[in-house]
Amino acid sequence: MRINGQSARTIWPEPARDAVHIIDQRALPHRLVFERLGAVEAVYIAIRDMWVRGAPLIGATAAYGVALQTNQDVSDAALERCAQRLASARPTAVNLAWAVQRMRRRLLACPLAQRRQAAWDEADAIAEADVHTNEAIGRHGLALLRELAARKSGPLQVLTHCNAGWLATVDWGTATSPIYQAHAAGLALHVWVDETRPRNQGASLTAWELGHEGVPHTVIADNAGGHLMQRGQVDVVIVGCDRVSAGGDVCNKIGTYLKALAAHDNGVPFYVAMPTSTLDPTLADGAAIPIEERSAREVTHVSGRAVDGSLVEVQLVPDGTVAANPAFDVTPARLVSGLITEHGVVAANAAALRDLWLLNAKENP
């Protein structure tokens, strides 16, 4: 995708494989700041801080992270400390040990004296891997939209919440790329983006995203969605996912089961994005996903840019007010119109899920 006109990537290595260089999401929109990062402790921070997020690119980063390792200290009990330490950054989205294992099984079935170059190569793999899932995921989306803009007169209304976009892989996103696409093919589309409290991807990412690339937007506040759907003003709404339980259920940012249960209550489509990397098998239903909780911080206070430019924070509650800040939620697969994945639109049923998995598992043996 593209910032001021010119291709860009959220993660990329530099030519010697001595570090790899990340958009600090932190600064954005007001700044845009590049982040190196050499060593695995500076992307533990990374993932865990939220320089980098998304399940997608978390996974791609904390595969690079262990590329990183391979710089240092090849041995299996390092690359063993390595793979726990990157896992442990962030609990909920499944990309992270998706992507550290896929690591650790490639390395340790290497000879010492490869597992650099091995290292480095599988990375790649993995961010290249990425972007293609996501450009597939556009084009299968791209056919949902068109079919529903045959239906009505004027733009075609589309929701978004948190962001699934660019900035939340390696490019093209998940939940972006279908209207992304759509765009470039001359398809009117506007987009409600959530603002997504507390950390407000929607608001500064998301907008960012959509502003760099001309896509027609306008930012709301998170309980407006429902509202909007009631006057029919939203035709259907495309989220991301962290993950997404054997039998359909749907864990993504806070917020997400509830945007779910107003369309429901209105008939307006509800599609999920879904990269099969994202799918956990291990797990029946989504009771079973851990809820990362983050820092009571992140509600009680919130980052802007003042009015001479600078950035600051500012507390919104009073002094010694308690405050809970779980990241995430799960809408059950009853609420799903359909999974948008690389390989086709498929349904939130184990089913459907499970040929998914044997059908993926066939194709990246």
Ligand code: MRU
The other form holds:
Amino acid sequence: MRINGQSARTIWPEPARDAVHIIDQRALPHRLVFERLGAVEAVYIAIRDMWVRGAPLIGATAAYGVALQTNQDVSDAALERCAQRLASARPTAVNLAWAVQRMRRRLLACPLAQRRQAAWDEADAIAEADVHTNEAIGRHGLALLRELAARKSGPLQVLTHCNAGWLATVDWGTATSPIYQAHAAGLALHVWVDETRPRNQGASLTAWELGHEGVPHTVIADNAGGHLMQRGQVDVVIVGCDRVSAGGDVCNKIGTYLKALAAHDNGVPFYVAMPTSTLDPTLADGAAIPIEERSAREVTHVSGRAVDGSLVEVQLVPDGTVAANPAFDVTPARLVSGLITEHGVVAANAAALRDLWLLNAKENP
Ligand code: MRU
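Now that you have shown the form predicted alone, what about the form predicted together with this ligand?
Now the complete complex, all chains and molecules, led by this one.
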């Protein structure tokens, strides 16, 4: 997608294959900062501390982390250590473990002398596939948005939570891909952007990227969504996901579940954009999904730009206040209208997801 009219991606390797470049998302929307990551540990820290975030992007970043490892030591032991380290950076989004496992399997099956080349090729393939997957999700989602738009007059009102945009992927985004494609196709739409406390990925990242694409949008406090749905001001909710169980339960950014409940109560369709790499067929239901508990400081403090232009962090709560910070929640499958995947829109149930998994395995052996 575009930054100030220029095409951009969130991650790209250096031509000499000795580093990978990323956007440091902690500085957005106020500053555009690029970072060069030249070692596995730097990649680990960038994922853990959310310089990069979003399920598909942390997967692609970790894949390049494994590629960086092969510049130093291609032995089985070094690759296993590296895979373990990177996979442990964040627990909830399954794309991280998925990408690391794919790299690990590919490289361990490869002669030592070919491992470096194979690693960079495989990481590139993971990044490229992410772009194609998200573009396809956008096409299927666009058909859905067209159908919904045909039933009403005026711009289609879409609500989204967190950032499942291009910043959360290599390009396009998942939940935003149908939005970008609809906007490009001339479909009138407006996006309600949940601010997404505590880290405010909606207010700082989704608003920033929609702005650069010229998509009309309004940031709302997280608590406003239910009210807007009750008043008929939301036609559809589209969110991303970090892990989907075999039965269709959807784990996504904290607060997603409340939006799904409100959508259900008000008859608003609730769709989840899901690359097949976010499906975890090993978990029957969402109760077993590990939920990342992040630092309480993300709740007790907030960062932003001061009037003098400096970036500051301020404290919100009385000194010594205890805070809890579960970063994700699980929306039961029964509240999900459908999963928008690269293979089409599928039902959030075990039978449909089994078929999807088999189809995906057939197309990507
Ligand atoms: O903690 P984050 O910012 O990594 O969480 C991101 C989300 O929850 C996204 O909705 C999800 O990863 C889907 S991104 C296409």
